[in-house]
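Let's start with one chain on its own, the form predicted on its own, as structure tokens.
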Amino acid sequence: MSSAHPARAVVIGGGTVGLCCAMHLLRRGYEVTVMDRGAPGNGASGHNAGLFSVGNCLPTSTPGVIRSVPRMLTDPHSPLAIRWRYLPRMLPWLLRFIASGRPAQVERASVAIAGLVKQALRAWEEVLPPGASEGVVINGGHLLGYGTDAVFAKAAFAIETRQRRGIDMRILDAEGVAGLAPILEGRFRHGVYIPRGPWADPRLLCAALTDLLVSEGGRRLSAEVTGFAQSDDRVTVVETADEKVAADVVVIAAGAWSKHLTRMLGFATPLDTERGYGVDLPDPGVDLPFPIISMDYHFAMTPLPGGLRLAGTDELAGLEAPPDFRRADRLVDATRLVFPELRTHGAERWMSYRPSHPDSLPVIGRAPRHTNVYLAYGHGHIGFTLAAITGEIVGQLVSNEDPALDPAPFRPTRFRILERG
């Protein structure tokens, strides 16, 4: 690759995963254009709990998940709910999701996720120079809080799995939880504390990454991809309504919308969306020292510079159904059970689309039908955490370098059925 005529890389998707892929390609000498139809941080990358979830190494589907399916279908307040109207379209994904909860499958998935998670912070530190992360990333830990003995007992499998994977954590009783901060006294009966689990306002982080990309010579194009020009097994041009951009390398990192793009190229993977809800409270009246994940109600409470963010719950309803903001209101109600003093004036509710595969593993690797197209999507609940290590692996694969870890568990061809669109 000549410095006078650098190879051209087009990254489709301007969230954290796409931006980290772009940064790694840019620093390898590629001329990089990032395409995204929204503003930085407008999608799932800016609407999440903001945690670097380095204690998370479990897939969403675990042993016994099949027993939860009736509740998913009948209880709209279930932590994971399915809209009846979407069930026929969702059924193939759901059947694979249930199958992924078998013990052997869960063990393999947890090993693969832990491999990524253990390199996540190191990869982020290499993407973001100190000046770019200052005032954006907050160093510290976070707490998984259990309000009852029963909920803690049900978490035994998850805790044991984390221990087998070597996750750095401390198991605490009520006194130990209270010892972390005075505000926590009497709030939880048990806790699991992740001592090195930083957090950030994800919108600010997306903006910082975008500024960094542009400052180092990359280009961001606000546009929606409408098609591709192809020659043999290569994509040569990425098309938008207003511009055609020549490409030597294409990376698809468009989150939940990636499936639409791969269909344009003649193939599809079983990607769907877990819709996550959240509430931002500008004056919460609760000053948390670090993020807390309520394991009783499956959501996070994250202190951010602009107030408190509540984020969590999953809804399987696709990209088109209107939001059901009762799920966001449930987060407020659940927070008040732990912190009755919570204030909600000025609350802003939102919904985001978490791109998810039924086995809870992302796709990272070269597309099966094109020699110059690379895929990086489907990170589910931990795309924010895994963006930098994903970008590093993509950069290494594109440049024919030895990857930071074995990408085989994340290969695009791992699914039994790979259909033409």
Ligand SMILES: Cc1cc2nc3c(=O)[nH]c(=O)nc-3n(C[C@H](O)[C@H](O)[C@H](O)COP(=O)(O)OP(=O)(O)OC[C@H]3O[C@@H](n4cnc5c(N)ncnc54)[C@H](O)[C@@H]3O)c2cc1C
The other form holds:
Amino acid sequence: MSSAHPARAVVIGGGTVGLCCAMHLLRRGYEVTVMDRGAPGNGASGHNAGLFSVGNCLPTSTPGVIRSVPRMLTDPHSPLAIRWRYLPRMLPWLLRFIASGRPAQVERASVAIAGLVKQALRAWEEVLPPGASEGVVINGGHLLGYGTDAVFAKAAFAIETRQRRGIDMRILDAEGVAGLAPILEGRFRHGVYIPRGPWADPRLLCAALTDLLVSEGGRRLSAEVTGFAQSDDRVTVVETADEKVAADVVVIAAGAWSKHLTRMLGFATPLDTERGYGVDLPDPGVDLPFPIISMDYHFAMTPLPGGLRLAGTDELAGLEAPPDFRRADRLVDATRLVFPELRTHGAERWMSYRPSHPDSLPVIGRAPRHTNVYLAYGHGHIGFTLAAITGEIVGQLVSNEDPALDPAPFRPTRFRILERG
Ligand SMILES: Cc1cc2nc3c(=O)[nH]c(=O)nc-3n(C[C@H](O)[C@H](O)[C@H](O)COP(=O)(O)OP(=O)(O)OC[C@H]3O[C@@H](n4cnc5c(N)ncnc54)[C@H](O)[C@@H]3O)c2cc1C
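Same protein, different form: I have the form predicted on its own, so give me the form predicted together with the ligand.
The complete assembly is shown below, putting the previous chain first.
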């Protein structure tokens, strides 16, 4: 930057994606303000399974997804469910989601996701140097566990796709699974082990990132963004109820709520939310050596410093509907099927909002009509994993550097941009 004063960047959203964008802008010499209406980790970034899901390169919609639609609509407990009341509003998203499950689309999406995933850990190590990640990031692998031969057989397409994308993984039979740790003896018929797949307590990670931001000179403002002042094709001021913050660059990284902000600027991408549920068990009586994803029930069991976190499932019901905590209770029931010794005393249930586009790809790029607004949202099931590489790409795009990978698959204009009103 050539001007006497550093350029001012405002990042809207203090989840992991916003914080990683902020760190990259800060380290490029910007004066950075992160605005978030809640405490660090209040969004999906603090309420997820905490896995660096480097074995995951598949979109949520895969060939045959259409066959699961009747169950989605009729069984409120199915791993992917939609509330009837929300169906009319969700229909355009749902139709795009189903269309995204065509084999050619899935192939393209998996190439794009794998491109991000393969750089995810390196990017995290650069955002969070060893001093900052110590005691937060736990190194090791994680396991996808299959309880029956039938579930494993159904996973053939996903496993083959991972293999084609060169994902580092080991396919195990029951004996191989048991060989990973004695507690796994007799628990799963098959497994896929991701040897380099660390994890973290997401609340600790959000707090560590926020501390790092402040220690390197960034500012975090606890406030809700309510509007923008614009001049020609630029946003000049970001407004909250109490403050107007001048901006040379604006990044919208507000997770599932990003569509409210882009609408204020006259456009929106087809962003909705895949709601997920969780249960934190402070004294589970099950001592897992590493996280396990139950592929039978589609949720993760993650051992964290404060106990065991169960997290997952997918509910299409928008941002306003009250939580249905029976979905969280199902996670406990499903864990008990594998670990009958599970204890639930002191359990805390929660729900959070994955920000999701129907093609399971995030938007990372410049806004369609504003030359100083950048978009970083829609990371769906793997935003915790992809936050650092997203921040890196945003930093590079803002500074006109060559990006770490071709961002074309993530461009906002891949959708027909929805106009305001
Ligand atoms: C059950 C579950 C399990 C998951 N497990 C994993 C996993 O193991 N690994 C993985 O990689 N991903 C996982 N995910 C996905 C991951 O959590 C999300 O993709 C990711 O956290 C999204 O991060 P974000 O920063 O975009 O959004 P968020 O963390 O939601 O942050 C958005 C922030 O914007 C703020 N905000 C919104 N509007 C405004 C406004 N107007 N003004 C000011 N602030 C505003 C909100 O307060 C919020 O803090 C999981 C998700 C769920 C639900």
